[in-house]
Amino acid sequence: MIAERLAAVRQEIATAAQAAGRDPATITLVGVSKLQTATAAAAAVAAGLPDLGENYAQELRDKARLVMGARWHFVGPLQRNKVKYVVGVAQLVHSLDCISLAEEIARRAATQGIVQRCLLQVNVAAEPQKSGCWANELPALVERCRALPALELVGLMCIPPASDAEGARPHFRALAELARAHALPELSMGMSGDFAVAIAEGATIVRIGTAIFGERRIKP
C-alpha cells in the first residue's frame, strides 16, 4: 500500500511541477513517517523514497538505528535538550527557529566535526501558537546563523495556518520571496493537502506523511 501510495504522490509532484515549468527533479519528497512504525518507513525506502521525516527527537534517534538507507530530516520543534539526539543523524534540520538554537547545534556538530545542515522556519503569519521566527527577525538571525562554522544555513521552512490549499498560496509566496532576498535556495514547503500550490509558489522540498503513510500507527 505504502508504494502504492508513493506512486501517485510521486505523479501529483510531477504534474504540478510540469505546470509551473519546473523539473520534478528539482523538488526533494520527504516522507513525513511521525508516529509511523519503523516497518512502515522501511517499507518506504524500500519502495524508493530515501527521505524521512521525525517531528520528534527520541523517534528520530531510535528509528535511524532500526531503518537503513534513509536520509532523514527532522521537521518538528526542537528544544535545546533534544538536539543530541538530532545532530549528526538528520541530513537537515527544517525547524531552527532562534540563535540559542542554532548555537547549540553548531557547538554540537563542531564536537563531531560535522557542519550541520539547517533551514530557518519563519511563522509566516505571525501566529502566536506557532513556533518560528517572525519575518521582521529573520535579517539579523540569518547574520548570526552565516557566523557559525559548523553551521551551514541552506534556506527556509514554513507552515502555514490551517486553510484550503489557495489559502495557503500567499504564506508560501511571502516565504519565497524572504528566500530569495537572503540568497537562500531551498524552500521547504507543501505538505499533503497543499503541496501543489506550494510547487507552483517555488518550494524545493515537500513534506508528506498522511497521503503516503496512511493513518498514523503509534500513540503520541
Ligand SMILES: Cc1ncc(COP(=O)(O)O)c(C=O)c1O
Given for the second form:
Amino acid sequence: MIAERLAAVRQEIATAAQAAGRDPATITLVGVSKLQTATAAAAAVAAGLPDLGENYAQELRDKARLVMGARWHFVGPLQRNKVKYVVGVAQLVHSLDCISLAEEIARRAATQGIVQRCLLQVNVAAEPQKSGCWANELPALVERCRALPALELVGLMCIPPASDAEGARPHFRALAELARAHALPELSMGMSGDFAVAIAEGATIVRIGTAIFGERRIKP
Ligand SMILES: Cc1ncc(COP(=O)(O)O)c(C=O)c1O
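Moving from the form predicted on its own, what structure would you give for the form predicted in complex with the named molecule?
Next comes the full complex, this chain leading.
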C-alpha cells in the first residue's frame, strides 16, 4: 500500500516539476511519518523513501532507534528543552524560528562536534496561533544564525493557512521571494494537498504525510 501511494506521489512530483520546467531530481520528498508506526516508517524506507519527517521530538528519538536507513527531518514546533532529542539525529531541522532556539541548537551541536543544518520557518500569513518567525524578523534572524558556527542555515520553510492549493500559492511565492532575497537555496513547502503548487513556486523539499501513509494512526 505504501509503495503504491509513494509511486503515485513521485509521479505527481515529476509531472509538476516538468510542467514548471524543473528537473524532478532537484526536489526532495520527505515522507511525514508523524503519528505513524515505526513499522510504517520502515516500510517507506524499504520502498525507497529514505527521507522521513517527524513533528514530535521524543517520537523522532524513539523512531530513529527503531527504523534503520532513514534520513530524519524535524518539522514540528521545537521547544528548547527538547533540542537534545533532535540535534545530531535530524539531518535537517525545518522549524527553527527564534534566536534562543538557534543558540541552543548550536550549543548542542558544538558539544557533539557537528554542524546542524537548519531552515527558518516563516509564519507567512502572520497567523497568531502558528509557529514561525514573522517575515520582518527574518533579516536579523538570518544574520544571527549565520554567525553561529555550529549551525548551517540552508533555507526557509512555511506552513500556509489551511485553504485550497491555489490559496497557498501567494504564500509559497512570498517564501520563495524571501529565500532569494537572503540567498538561501532550500525551500521546504508543500504538503499532501498542495505540493504541485509548491513545486510550481520553487519548492526544493516537499513534506508529504497522508498521501503516502494514509490517516495518522497513533494518538498524540
Ligand atoms: C510541518 C508539517 N509538514 C507536513 C505535514 C504533512 O501533512 P499532510 O499529511 O497533509 O501531507 C505535516 C502534518 O502534520 C506537518 O505538520
